[in-house]
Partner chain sequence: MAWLVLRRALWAIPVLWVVATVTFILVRVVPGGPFDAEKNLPPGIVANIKAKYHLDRPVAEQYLLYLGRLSRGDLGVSYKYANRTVNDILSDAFPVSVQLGAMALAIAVLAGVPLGTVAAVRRGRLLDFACMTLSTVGISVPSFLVGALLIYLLGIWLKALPVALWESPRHMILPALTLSFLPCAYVARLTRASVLEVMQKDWVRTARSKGLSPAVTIVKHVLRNSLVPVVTILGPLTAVLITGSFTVEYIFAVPGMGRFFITAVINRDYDLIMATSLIFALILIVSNTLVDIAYTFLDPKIRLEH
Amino acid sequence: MNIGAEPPSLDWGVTTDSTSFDVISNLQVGLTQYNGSLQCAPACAERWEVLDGGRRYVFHLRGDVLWSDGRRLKASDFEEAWKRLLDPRTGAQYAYYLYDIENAFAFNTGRIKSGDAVGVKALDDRTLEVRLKRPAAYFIYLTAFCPSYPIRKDVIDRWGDRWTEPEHIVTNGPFLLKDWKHEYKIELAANPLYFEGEPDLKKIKMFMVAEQSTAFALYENDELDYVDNRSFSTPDVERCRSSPQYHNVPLLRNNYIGFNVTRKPFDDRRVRLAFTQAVDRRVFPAILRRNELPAASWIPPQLPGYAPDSGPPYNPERARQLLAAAGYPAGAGFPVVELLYPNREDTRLVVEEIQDQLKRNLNVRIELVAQEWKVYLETLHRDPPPMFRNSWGADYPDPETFMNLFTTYNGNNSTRWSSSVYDRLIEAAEAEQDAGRRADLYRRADRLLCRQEAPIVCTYLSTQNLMVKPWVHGMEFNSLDIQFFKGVTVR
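Three-dimensional structure of the chain by itself (the form predicted on its own):
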């Protein structure tokens, strides 16, 4: 297969991107795992109890889960992993993921200095207790995704930054990291110690070919067995749509243009609202031609809280009025702004269209800047430019995974936008047990985000487009866009 780029890191405590998670999800297993209907099923935990009205979880671990070096998995491996994720010295952008736990936020932000007060504790080798500051309906989902996977603290302490190299890494999942030729290829091999049994698939080769057309040529030449959007340009989709090898899967992934609201001219809400109403989202599915859906609001329609009118309508005239009110009549005096995007062919089509629309509707000039995936992610984390193209795929099937992204303390909020009103709405939705009231709180927050403050311009909802060779069996696709290979065979 082709993963398109070098994973920035295989350390599941610090990485944030889908490329890295595609590898890690096949190396590691958490307390729970997703079944075919995206419900949490037992994994390292054979069972769990929800106590004290949803404020306390007690996980009982299986006794037969081994690390790849033969050591038995312990509940303390989860406690150490979660406290490492929250430790401010780790600098994990996903630390917010565990903020529902007692004292997690205070520890991560330095308000308390010791992780001992954080509400996660190994009661013995096979029992993990988690205490929440309030009930959270989605909490169990968090235990199935990469940031909550266990770690081997002794391995990290011994090898430091090099602990994820093949000769050092210790994992507990269906596959082992056998080889990592940086910028070229990762190889995984079946794990004979995996507690569900050694996979039938003995080897996975993950290449790092950035050019979609080049990668697809490798597929057509039978050098790749499976390709997805990273290897599938629009012309190839058009040509192969009728093939029995082709699959199209709607995703819980929204795409957007983000503004760094601390940088001029996007510190002015009127400018952001002008840009938002100057973009006609209906054109993106026509450009990409992969069954995408235009999106003006942030919550996807498959999730509670979605409302089609949360986002603003396309209104170029109103956009020009807002830009004039901000001091740029007909675009006069508006500075040249750079729009950063990851270097991929389909992404370039989208940003070129946005560049053209903003020039046509607002008479503003946008310069496009492409960066290789790893550099692009580092730029967004370190110093986000005034404009950037980004996307967010659901970590779990709940609106919280989308709405939490733009809260003040979320490490993945590259817009630098902060709203106490928005934060309070999300906090209230997190604690709300009534499904109808919870959905309404998310709708109100979505309207504030997209229509009133506009730190982002939503563009379209993604689909995953795949080709699978007829000799590959057992591939299962899901709206979270996580590909698990433990059930795959080649024959």
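All of these numbers come straight from a predicted model, not from anything done at the bench. Rigid core here is just the name for the largest C-alpha set that superposes within 1.5 Å across the two forms. Numbering follows the first chain given and starts at 1. Compared with the form predicted together with the partner chain:
When the change between these two forms is described as the motion of two rigid parts, Q212 sits in the other part from P455. Treated as two rigid bodies, the chain between these two forms differs by a rotation of the smaller body against the larger of 33 degrees.
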Contents of the next structure:
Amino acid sequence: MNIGAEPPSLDWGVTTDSTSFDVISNLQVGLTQYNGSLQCAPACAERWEVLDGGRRYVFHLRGDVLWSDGRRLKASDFEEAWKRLLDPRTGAQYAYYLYDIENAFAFNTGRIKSGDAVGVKALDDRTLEVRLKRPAAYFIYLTAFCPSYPIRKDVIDRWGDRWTEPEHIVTNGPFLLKDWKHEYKIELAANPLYFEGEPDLKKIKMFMVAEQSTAFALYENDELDYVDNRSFSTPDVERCRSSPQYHNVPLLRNNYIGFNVTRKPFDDRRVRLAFTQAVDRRVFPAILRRNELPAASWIPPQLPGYAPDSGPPYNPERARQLLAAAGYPAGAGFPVVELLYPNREDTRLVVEEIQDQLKRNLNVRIELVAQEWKVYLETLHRDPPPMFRNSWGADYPDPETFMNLFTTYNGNNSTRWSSSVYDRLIEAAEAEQDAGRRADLYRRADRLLCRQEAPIVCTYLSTQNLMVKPWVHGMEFNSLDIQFFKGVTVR
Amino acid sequence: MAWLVLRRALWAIPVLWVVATVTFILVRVVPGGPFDAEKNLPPGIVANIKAKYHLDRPVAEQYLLYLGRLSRGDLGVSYKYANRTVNDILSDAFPVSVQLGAMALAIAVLAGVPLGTVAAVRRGRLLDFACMTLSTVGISVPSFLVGALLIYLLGIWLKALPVALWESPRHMILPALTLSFLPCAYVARLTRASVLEVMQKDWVRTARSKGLSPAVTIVKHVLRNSLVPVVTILGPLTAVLITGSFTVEYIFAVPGMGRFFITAVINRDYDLIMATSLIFALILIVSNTLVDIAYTFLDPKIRLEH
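Output the structure of the form predicted together with the partner chain; the preceding block shows the form predicted on its own.
And the full complex, kicking off with our chain again.
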């Protein structure tokens, strides 16, 4: 297979990117793991209890999980992993995923010096207790997420930064890191000690071919058995769409146009609502040509809380009325506004289409501003322009990962929109233990966000496009875009 | 010669210092930092990361820290590749680029010099026209197109060579050919012009009138005197070729260091950017020194002291 690039790190306490997680997800297992429907199934933990109204979790570990050097997995391997993630000296970017744990924030930000008070504790070798500062219904998903995987502190202490090299790394998952030629290839081999049994697939070669057309040529020459978007140019997708080897999976990645609501004219809710109803989302799959799913709501259809009517309808007539009510009849007097986007082919196509639709439907002029990725990010975080194009990918399959983004306190909320009603709905949903009531709270928040307040215009969900050779069996694709190989066979 | 090498080595220190300083300033002036990512980090976490990499210190202090490390041969850490130092990264990638670059350089010289010579000798004839058309194509067609054509022709259509990857000597042929295309064309054009010029000299006529065959005159007398301009461009050419080509490495999935000239900047991987610039400068200095030494063998009129 082709992973497209060098994984920045195989240290699951430090890395944050999907390429690294693609490898780590096959090397290592956490307390839970995703099943086919992306629910958390038992893994290192054979069962767990949620106590004290969702404030306390007690995980009971299996007794037969072995590390690749033969040592038995202990609950303290988790405690050490989580405390290392939170230790300020580690400089872990994803430490904030554990901020719901008691004293985690204080320890990570140096307010307390010792990790002893952090609410994660190995009660004995097979019992791990986690105390949260408040109920967080999505917390269980974090136990399937790479940064929460256990570590071997003795291995890290011994080898330092080099502990992730094949000759040092110790893991507990279905595959072992056999070889790593940096910037070129990673080889995994089946782990005979894996607690669910040694996988059928004995060897996986992960090449790092950056150029899509090269990777696809390798696939067509039978040198790769499986390719995804990283190896699949749009013309190739078009060409292969009808092949039985082709698969298309909608991902938990939603794309949107954001408004900086502190800037005129988007401080006026009517202008934002006019814009969101003036965009016909059905055209995006035709432009981007990867079977994208048009989306008008922020919660994707795969998640609880989604409702088809949460998003605004396409209604140019109503949009013109709203714009007129805001003081711009037929777009008269509307200032030229900037729309910032990262300089990429797909984003350019999207913003050009939106520019065109807004001109046709509302007679407003949008000026497109392209910036190089890092410059764009800095602009967005420091001084967001009136309009910007952005997207968000889920870290775990729960509406929280999307909905928290537009709370007042979220550092990624570049719209600067702040609604105490919305914040309260999200806080209530986070604490709610009943799945039905929780979905309803998110549904209400989604409607408020997309249909009533509209600090964003949702556009479409990205998709994963894949080709798999006929001799590869048992590949399962999921909307989190994590590929597990333990059930795969080659015949 | 020893004096020349010593003088160049001493000169290299201030040159590298200037390169380091200018690059250090430039990478920090460019907007966007190494830890800007799609998911904006909470301020507390940014503070932890900056402290870990000493990026929380004043820029002047960072600069002095960097120079201190550099003087000990430590090229720093990679912010992108958390578990690897810049020394690790380059010691993996540089030998690959040297191997590929040396092959391409050899092809460029071994094919370019004969092509240019033949074209000059057959000036105005069909062979000259063919050689020069080929070299014009070589100069004007970008390497990604050459690479794609070679992949299609030899890899996919004829299945004679592997499409990409870096597994065996056979895998090296297509990338080396692609990388050599442009320098080969340059060398051929330069050789042709130079040979034509030398062939007009009186002493060539003398050699011919003394009864030397055309072939001997060309090979023994003309060519040797024609090579000075060719050798001159070999200095920068070597530096460019052995530090890797982003395009060729990219399309053939070759794990060389050429990619870092681009990706390190995209990632704002400060120390890696600095290291690639410094290595490029160092190799340029070394290869230009070698070129100066080569002059003395080709043309006794050139003395190193001058």
